[in-house]
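First comes one chain, alone, set out as structure tokens in the form predicted on its own.
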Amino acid sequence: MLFKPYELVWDCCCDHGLLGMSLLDTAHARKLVFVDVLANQMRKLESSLREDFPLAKYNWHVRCGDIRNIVVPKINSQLFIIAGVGGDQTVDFINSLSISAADTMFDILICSVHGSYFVRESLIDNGFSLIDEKIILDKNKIYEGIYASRNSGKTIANTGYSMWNWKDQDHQRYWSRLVGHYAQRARNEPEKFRAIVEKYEALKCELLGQLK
């Protein structure tokens, strides 16, 4: 989903930093810094680095800590990826990172486990615009690649827009679980989840007419 190179990006909660890495490896990144909290992986994460990413020619750093605690380095070309972690979790370092870098501007591609809808408010709410959006099918499940930036771009929708096609029977099964998922929860919190799946049979019903 990325279009250009940055000159700092911030793999974060990388685990085995195969995704960072994969950005060294194809120059999307003049600087890289893997951030986890787990002090043991971190270092496996090190040694691996040294061995196959010799700092002689490639800029990486390995920082183990709280993307929380993170002070933001007033560095306008910047990305910082979150992928792999939970909605809230995500919501909480979107959160933190705005807070961090109020007067900065920088990129954010996020892929979350669960809870896009609540992680596009918080982009949306934090003054984010869209750059990108796909439905990303891997290993038989689905998951959506949000790229934003505190920079111009398009507006971002609650329930996703431009990544949706209705043709496909993946994006249909993906709708299908998300709207199941929010009508359950309607059942017990209505005032907060009914105006959610209304939101997405509206999307639904735009798609549907986008055929005809």
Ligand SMILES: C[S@@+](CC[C@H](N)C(=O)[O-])C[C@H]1O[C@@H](n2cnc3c(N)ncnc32)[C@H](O)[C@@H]1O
Given for the second form:
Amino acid sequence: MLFKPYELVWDCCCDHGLLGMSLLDTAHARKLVFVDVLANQMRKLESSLREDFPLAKYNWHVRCGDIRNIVVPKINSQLFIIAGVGGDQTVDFINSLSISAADTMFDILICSVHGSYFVRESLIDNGFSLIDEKIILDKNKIYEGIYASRNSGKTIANTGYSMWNWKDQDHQRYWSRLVGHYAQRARNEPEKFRAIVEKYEALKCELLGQLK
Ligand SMILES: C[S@@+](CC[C@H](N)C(=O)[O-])C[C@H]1O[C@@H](n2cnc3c(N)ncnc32)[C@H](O)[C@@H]1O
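Could I see the form predicted in complex with the named molecule next, after the form predicted on its own?
Then the entire complex follows, led off by the chain already shown.
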């Protein structure tokens, strides 16, 4: 989904670091910082990076620590990638990065496990706009890729919008799963979840209308 190179890219919650490594390989990042809390894993990652991406040729840094402790540097061309963590954690990270970078523009690429509705709400609340969004099918699981910026962009829809293609059966399956989940939550907390179900129902009507 990335369409431009960055001065600095943060692979947040990097674990094995494969995502960041793929960007080093394609020259999307002048410098890449790998961040995770797992000390052993970070030691392993650092030694494989030394072997496969020698510092004489590539610019990277491995940092063992909590994403919430990152002090965002004042660099305008930087991207934070947050992938493979739950929705609540992702929201927590978006909030802490946004507080740390109150006056700094940065982009963010997110692929959380569940909870994209609330992830999108937190992006909207923190002043992000949309660059691109995609529904991603991987090993029979469905995720949302959300690429957003604190610079200009399109308005973010909390249900997602441009990523939906109602002709695609996987998208229909994903929509049903989301609505089923929020309808179930609405039984116990109607004031929080009923409105979400209604937004997804309205989205479906609009997508069906586009097919006519
Ligand atoms: C499932 S892995 C995701 C790996 C990779 N990003 C991907 O998408 O394949 C989740 C990682 O998040 C890390 N993590 C969880 N909370 C964190 C935090 N507060 N700060 C830094 N890393 C964290 C975990 O240690 C774990 O390695």
